[in-house]
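Here you get one chain, nothing else, as structure tokens; it is the form predicted alone.
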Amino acid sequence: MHAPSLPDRSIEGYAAVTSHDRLERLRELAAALEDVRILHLNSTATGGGVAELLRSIVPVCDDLGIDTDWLVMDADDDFFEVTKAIHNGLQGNGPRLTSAMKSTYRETAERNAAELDAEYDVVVVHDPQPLGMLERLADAMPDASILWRCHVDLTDPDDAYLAFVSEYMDRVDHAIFSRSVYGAEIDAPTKSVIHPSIDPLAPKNRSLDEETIAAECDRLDPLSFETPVVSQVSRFDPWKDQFGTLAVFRRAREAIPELQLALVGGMAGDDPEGIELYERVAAEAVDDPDVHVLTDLPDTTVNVLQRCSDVVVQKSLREGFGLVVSEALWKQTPVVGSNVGGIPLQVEDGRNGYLVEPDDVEGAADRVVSLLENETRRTTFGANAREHVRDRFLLSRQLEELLETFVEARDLEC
């Protein structure tokens, strides 16, 4: 296991976007946790929302005086092939779960658990990948509170994968989900719902000066913002449906011939499907000069793309939450998104964007066109979007709810 490098963060840096009362509440919770040692465990330090969340949460907790560590599992491709299958199975479409897959999973998880020799009061296990560590961790730290933070859409899981994950729930004291419906099939002693959030101080979300924006636009050449741009920013993952977004773009371009599409995604360290899907999407778009398939862009470049796009599309088939939606809305860019997972929590249909069913290519294209053809509506939706995210999906709100959960888990006074 290894500890990722972390950026500097100060709670004072959030004063411009966080109420005084919330900042004071965070300090109050931190004081209650001053003698509590916390560990976050996950399977990758790069790519995907969990790593981005931890990269902000952990240093802010440290700045508040809460002793917080983040460790990432060390694993090979065989393990990640299995855990990707588990992820897909929990979202309803995985291969048959075999005994060999279970053995690969358990051996890697137990090896990682054996490397952990420090003791903690609270251990937060993110998603299914580290669950196999729990038996050894519970034996080594019998007084620790074990929390499972599930970021996956569990509305329609495959029974075999759900049963496999459920085997570990007897070691979990509390489970946290992104939506209440996700926890319906999980038998944990206690459960709660905490919506994920974006970090407004992170390079992907912070305000930028005009010089930086201009320089990053040049980096994106031959994509040009002189004509309309629709973008989707997602990991290259079958659930994100980049092919469906291509279909939406091609239909919308019938009405707006100068339209361009940017399909942008990173490669998560624990997702072996990413490169293969990127290559398939790139091959599908290679003969279309108005489609730009880009990968592993710097965060500041992604910031500018989301900020300068006319419309952002998030055409997911399943979506645990989809923080890229809040990222775009925070930058006052309206979103046309699928009515799945956490997207409808972020997109207010007809107010900051539009919701469509995930297989409704025609409907999505029509809404993209309606936004592109009405600048006043785009501007109004954009203003509504930023305020919606400010109220509900910034880091300080999530951190408050998470710290309250830690306080309750340790039965502390606050």
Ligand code: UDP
Second form
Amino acid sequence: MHAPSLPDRSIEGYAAVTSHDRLERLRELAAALEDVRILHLNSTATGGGVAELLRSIVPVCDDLGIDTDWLVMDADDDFFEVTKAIHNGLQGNGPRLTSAMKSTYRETAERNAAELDAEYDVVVVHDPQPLGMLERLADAMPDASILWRCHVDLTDPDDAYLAFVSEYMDRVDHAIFSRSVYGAEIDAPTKSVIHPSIDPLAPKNRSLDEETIAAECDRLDPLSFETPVVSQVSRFDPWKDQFGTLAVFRRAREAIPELQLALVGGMAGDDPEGIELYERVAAEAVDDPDVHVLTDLPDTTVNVLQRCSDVVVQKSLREGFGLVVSEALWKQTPVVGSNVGGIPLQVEDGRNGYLVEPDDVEGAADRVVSLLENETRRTTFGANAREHVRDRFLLSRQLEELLETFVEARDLEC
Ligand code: UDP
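The form predicted together with the named molecule is what I need now, so please give it after the form predicted alone.
Then the entire complex follows, led off by the chain already shown.
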């Protein structure tokens, strides 16, 4: 297990985007949690939404005076092959789950659990990867409250994978889902819903001066914002449907010949499918100078791309939440997204973007074109988008709900 390095964050920094009442409430909750030690466990420090969330939540909790650690599992490719299969199976398309896969999973999880030497009062297990640590963890910390935070889209899971994860639920005190429908088939003692959020102070989301924007635009050359740009920022993952986005782009280009597409993807440390899919997408686009397939961009460059794109597309087939949607909306860029998972929580059809069915390439292309052809609508949608994210998907709201959950788990007064 290892502890990732974290940025500095101060709760005061959020005053401009957080109501006075909410800041006060956060301080009250933090005071109630004064003697509570909290541990977050997951399987990657970089790439993907969970790492993105913890990179902000953990330092802010520390600043509030809550003793919070984040530990990341150490594992090899065999383990991550299995856990990606579990992720895919829970989202409804996994390979056959074999006993060899289960053994690989359990051995790595137990080896990581054996390395834990400190004691905690609350342990938050993110996603399925660390669930295999729970037996040892419950023995080592019998008084700890164990929370499972599931970020996966559980709309239609494969039975074998649902059963596998369910085996661990008798070790869990409380399960947290990103939408209530995801928890329907999970038998945890208590359950709640907390929507994820973006950090407005993170380099990926903060406001930027004109000089920085211009420098980052240069970095993206030969992509040019002189002609319309559509982009999608996502791990290279079959669920993110980069090939579908490419098809939407090609159709939209029939109406707008100078259109460009940026397909940006990072490689999450716990996702072995990334490289292969990246290579396939890059090969498909190699002869098309208006398609830019980019990897591992710095956060400020992602910020500029989301900010300067005319339309962002999120053509996922399943999507636990999809932080990238709020990231784009916060920067006042309308989003055309699939009507799956967490996307409809964020995209308000006809107000800040459009929702389309995940297999509707033609419908998505029509929506992209109608936005590209109407600057006034893009501006109105962009203003609505920022307000929607300000109301519902910023860090302080999520933090309040999370701290309330910890207070309840420890049966504290607040
Ligand atoms: N991300 C990034 N660079 C990339 C691709 C993704 O920084 O090339 C970030 C993205 O900005 C977001 C996170 O990774 O903060 C992805 O989270 P999301 O919830 O959208 O999807 P997940 O990867 O967790 O399925």
